[in-house]
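Next up: just one chain, as structure tokens, the form predicted alone.
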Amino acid sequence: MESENRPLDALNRARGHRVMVELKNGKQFMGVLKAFDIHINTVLENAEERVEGEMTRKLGTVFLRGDTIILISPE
């Protein structure tokens, strides 16, 4: 049971799952969780940009680099 609390798990979870993810620039960038490895560079589908809450742009697909992420969350 122990295993199933990292923090890659909650990752795993969600998965094929729409989050937020901010970077440190204040950005924030919504879609669909579609992978990640273990620097947390991630990839999402249907993504939207947004600053300061609001939608700036469609991108379709992005890859974000970990080292730029401060959070990721479920939304």
Contents of the next structure:
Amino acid sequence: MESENRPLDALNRARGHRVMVELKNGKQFMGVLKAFDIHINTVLENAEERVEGEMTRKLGTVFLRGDTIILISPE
Amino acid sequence: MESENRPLDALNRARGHRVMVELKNGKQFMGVLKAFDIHINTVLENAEERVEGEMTRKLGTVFLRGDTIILISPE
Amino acid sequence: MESENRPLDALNRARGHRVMVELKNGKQFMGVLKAFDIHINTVLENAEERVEGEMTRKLGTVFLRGDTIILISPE
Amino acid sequence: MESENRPLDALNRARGHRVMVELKNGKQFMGVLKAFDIHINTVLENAEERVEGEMTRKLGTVFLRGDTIILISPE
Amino acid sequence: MESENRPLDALNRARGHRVMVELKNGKQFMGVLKAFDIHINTVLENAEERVEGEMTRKLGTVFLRGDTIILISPE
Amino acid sequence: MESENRPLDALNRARGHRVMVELKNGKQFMGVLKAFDIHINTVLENAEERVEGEMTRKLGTVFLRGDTIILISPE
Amino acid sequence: MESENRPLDALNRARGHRVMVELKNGKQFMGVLKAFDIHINTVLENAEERVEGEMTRKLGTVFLRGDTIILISPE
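Form predicted alone already given; the form predicted together with another copy of the chain follows:
Entire complex below, previous chain first.
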């Protein structure tokens, strides 16, 4: 289907599931994908930050500004 | 509800509560989330700046330009 | 009031008062907030520049391009 | 045909085939091009990351934000 | 007057007068402000470049792209 | 003709010919200019990458995101 | 005249004449200004590159993407 070939459809299928978000500053956030918009502003729940594979912070709910994001991948 | 699945809804629920804002220059600001807009321009009250976990400045009210923000997380 | 919950309202209340503006290059400008717009282009009067807390220049009137600004805080 | 002379037509012909995506941070992602949009937001499947020619991670499905991409090339 | 409280009004009052323009690369240009637009694209006449207070080049007329400008201040 | 004085006209005349594209990361790509758009997203065919004058990769068809490009010049 | 006070008018008067274009990466291009648009995308003819005052390349016709340009000055 055409509608399943848009990039945001892949994010939509990941909604409610755990994802890994990688930022331009090299940090990663793991958490449940709660929301996103066309700017790729993203909200994770039960989020934790990882730097070089080590868990560095638990953040609960976190709003990530879209322009800081490199990639989002379902776990 | 669809309307609760947009990223700005998460910020809206944090309005009036203490949040942590992290900037691209590595600094953090803690304060009460007073206002934000679609650019993620954000106003905090009773704000303080932290650098590497140390409180470095008390700023009262502070307007943060949205494009300098990496993340916002309720405390 | 809804209209008092927008970020630019905080700037509007600071109009005519002394503010501190911090730039992405690490410099600060102190002065009377004369004008701003939706891009956060900002005009200060009786402005002075501070670098690491030291007053480095007196500039009188200064126009600051919005995209160079990190934060604005009333003194 | 005029319609075959637009840059996104080249991406369209690569849909469903393996491509290499190179990012501004120097990393490469290889995978099957599943989706892209006018911002060049891109989804790869069966993706793996390579740094200096070495495979460093398998990621399955990955959403890459368009503004982090330098180039996309069919393998 | 409301119309005198917009940032570009300050630039308008400086038109025809000598100004100092500071760029993101740290260089300054002094010259007569001939023209500007909403992007802060700016034209100076009788312009000279200064680096760390030293005059480094005379440029006559110079067009400065707005996104490279940090500040503009009347001398 | 007015229509020949727009920058994209120069690119249009280069279509189908070999060009050199220089990127912000310092790399060059040589290839036949197949397509471009108003964002300067560009597709080259029979492309090769050069770093400091040395050919480093053959890429066949390559899509270059416009915002990574500094210049395009016919060979 | 109002129409002569816009920044692009200064570029328009330079059309057909030799100009110096300075880029964000520190390089300069000298050549005859053939075309420009509102993004300051610029085409030079008989262009040569200079780095620290030394001529480093002859490029013939060159398209320069506007967002890489700091300044344009007639010689």
